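Here we start with a single chain on its own, the form predicted alone, put down as structure tokens.
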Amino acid sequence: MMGLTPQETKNLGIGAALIALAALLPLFDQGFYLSISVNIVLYAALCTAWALFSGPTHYVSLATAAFYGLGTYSVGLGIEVLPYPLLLLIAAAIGAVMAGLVGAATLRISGVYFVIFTFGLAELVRQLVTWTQTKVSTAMGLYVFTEMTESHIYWMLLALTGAVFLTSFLIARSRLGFAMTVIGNDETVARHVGIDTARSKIILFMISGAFIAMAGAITAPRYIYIEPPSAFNPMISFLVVIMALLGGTRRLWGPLVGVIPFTIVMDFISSNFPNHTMIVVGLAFLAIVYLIPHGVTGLLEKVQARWKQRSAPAAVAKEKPA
């Protein structure tokens, strides 16, 4: 792995400001903008999670859900015998292994049967949780009743997404970061160059499993009672690929830019218009893929090269001598 640049540094730096001061944002308002900034941090670690493996192979996942949910279960079974930081790195292993079995048997495959796959998969753990639980406890959820606050489920979610950029840029950085990078542009061609291109991607869905469930495992607390058809819910997939598309995958900040404005645009809808939830998102989703199929940041940097291009032969022309 390299030294950083001095460009690197100073985004490190700008980045670790800018979570300190986010931190801060719970002793001002215990209120509304805390409760819908816990859903933007939330959705902020979700995909930049999801992107961090999605993004470079560009394998959509529809898994989400699936990992989220087993976080969420991993604290309403132990909560009582066991304690919370426990739980939380019970949760990341459990979805590690999960995202590890899924990955051995679906990654040598790929395109629609990968979606397909993972789609299913998160309905199949749904199913399978209700069975259990009405089979062996006759209850459909399970209580979580801890003394934990908004504001402390908001600074650990905060240090989460923090932890998962930070992870990113150094994967990003790392042999396994090229491997991905290649697998992304062709995988045929990373195969012929020595990549051992099945074992990279379930190195890497693994860390995005773990990620998730973790999520799933600190916001737990907030819900005080989850059932199957909440804590599995497929529509925490669904938001989690159009906001990370709707920032754009190319860029490790890109999935920020499109969690913050859609989380407020969705928050306003379901308060307002609830029953019009879908008819948005599926509107989103449409919008999305035919208008700016690479992101607003992959918009930008196309309109930043077209600027260039137009300034280059006007800045060649005022260099010529007269």
Contents of the next structure:
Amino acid sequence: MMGLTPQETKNLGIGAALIALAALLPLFDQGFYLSISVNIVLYAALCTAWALFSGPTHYVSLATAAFYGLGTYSVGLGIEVLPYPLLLLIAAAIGAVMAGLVGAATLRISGVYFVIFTFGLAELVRQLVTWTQTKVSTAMGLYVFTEMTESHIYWMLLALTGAVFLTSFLIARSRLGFAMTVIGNDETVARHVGIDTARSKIILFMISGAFIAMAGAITAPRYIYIEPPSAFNPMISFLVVIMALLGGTRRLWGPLVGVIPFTIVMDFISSNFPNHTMIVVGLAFLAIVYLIPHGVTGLLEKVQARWKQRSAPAAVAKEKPA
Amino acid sequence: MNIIVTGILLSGTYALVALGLTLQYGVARIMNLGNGETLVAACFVAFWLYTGFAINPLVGLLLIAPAAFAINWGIYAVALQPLVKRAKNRGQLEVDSILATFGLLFLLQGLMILAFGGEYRSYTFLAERFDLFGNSYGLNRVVAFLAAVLIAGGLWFFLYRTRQGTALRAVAVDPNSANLVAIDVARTAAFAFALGGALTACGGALLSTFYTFNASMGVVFTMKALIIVIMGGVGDVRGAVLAALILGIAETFVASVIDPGLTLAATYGLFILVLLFRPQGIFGRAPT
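For comparison with the form predicted alone, kindly provide the form predicted in complex with the partner chain.
Let's see the whole complex now, leading with the same chain.
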């Protein structure tokens, strides 16, 4: 029906098999490995959702923490009155609306404004939430009591990651995906062939924001007590940027390559050298810019291309540029 | 009245920091997100000079500004020039410089947290009453403001009345054409970046005389400076000064009338208004 090529069918199959395999993990371990895997899957979902927008547009979005925090807060506020699955949908809707507003204000003009705007967005939302909370109630935080265990959160995040992958895959095949490819290559060309560039970018940002907010909502029961500084932690935004770029955003699975090692490294650093996390983050940014500008996947592709060239020099000329 | 004067006094330092950033972005084309860390570093150096050697912060400026100039020149030459050379277009350089200066931001902030810890610091300098229009203000704030005005005036003179300054403005308008009239663009850009760093450091040293600072507050100041730069129009000195005034007054107003916890919200409110109505800045002309 959708006209999948054998290669695409194979990739979808591999993806589904990997997710099914990963879903077995809680059967073997309930302690440290499960806990770090929750982190890995959380960042996998966040990074792929981030790359969904920032990959094709090359806009560095730092709004992740804002969407994530809104997601956790919608669960924190509603958990007493509404069923949990409904809250996840509400969180996604709030994320999308927020992304739409931010996008409408900034994505019509040059990309720098967008970066700057998202740079302080989490802090702005945090200030507003804190202020509203102190006006409305006396408590600073919210309690989230659920029946949810670490395994449930893990499975839900895994399902979410699968959904993000599937969405990215479908978008890449759609008109919107084609429009984004043209915009990413040359925005002026895109405008001249009649693509509403601002609209396409805003839609994509909204999808990305909805997924990120949903990830926040899923993780909310893990905190038990939600406070503005932990929900809107700006570090989340920066870690997502680093992991996604470290892996590379040219391939759908690229961010994953960055997420797995970097989550483990950050876990090790923050538990053993908590005062050095900033320095590691700084060095990671510098490494991305100076050593691996296209991420590890970009590096792999380069090696692969060189290897192909050596084995079959004639075939290279026929290959389409990516 | 009280609010307006306090706001204006605050805006002096904001203007210096924003002028530093506007030079770095407008002339050297580097969106320096680590700018706030220069400011914080200057705060700490001024603190150290004053408490350790009893050097008056105003005299300290004579040490801090040249040091910041040299260090920023070094940063530009080592870290940022390769990016300028590598970039194929403006957009690429923007993304690269944003990521690289994020790296600098975290690296510097991490080092300062290691060196000084995370707690807030301040020192007492000229903490006397100064009466103005029937209200009293801290003398240190007034002195810092006057010093900022002097420095900004000096910058204006340099940019609009000297050959080197004119070259700087030419590069800001169009680097390619500036090259044609025998301006060494690479050198001018490095100079502008270093000068921007020195201005920011002056802002930091002056700020430290009346403000409680800590190692991780740089980001907030970068944010404010960025918003001032955009409000005023990139590379526009008059615009930056006016925008700093507006921001200083708006912030003081919100902090004293509504809630001190909402200053960033006030800043952002202004930012959104500018983005919606005058994205080219207050004095900027609409792009053709």
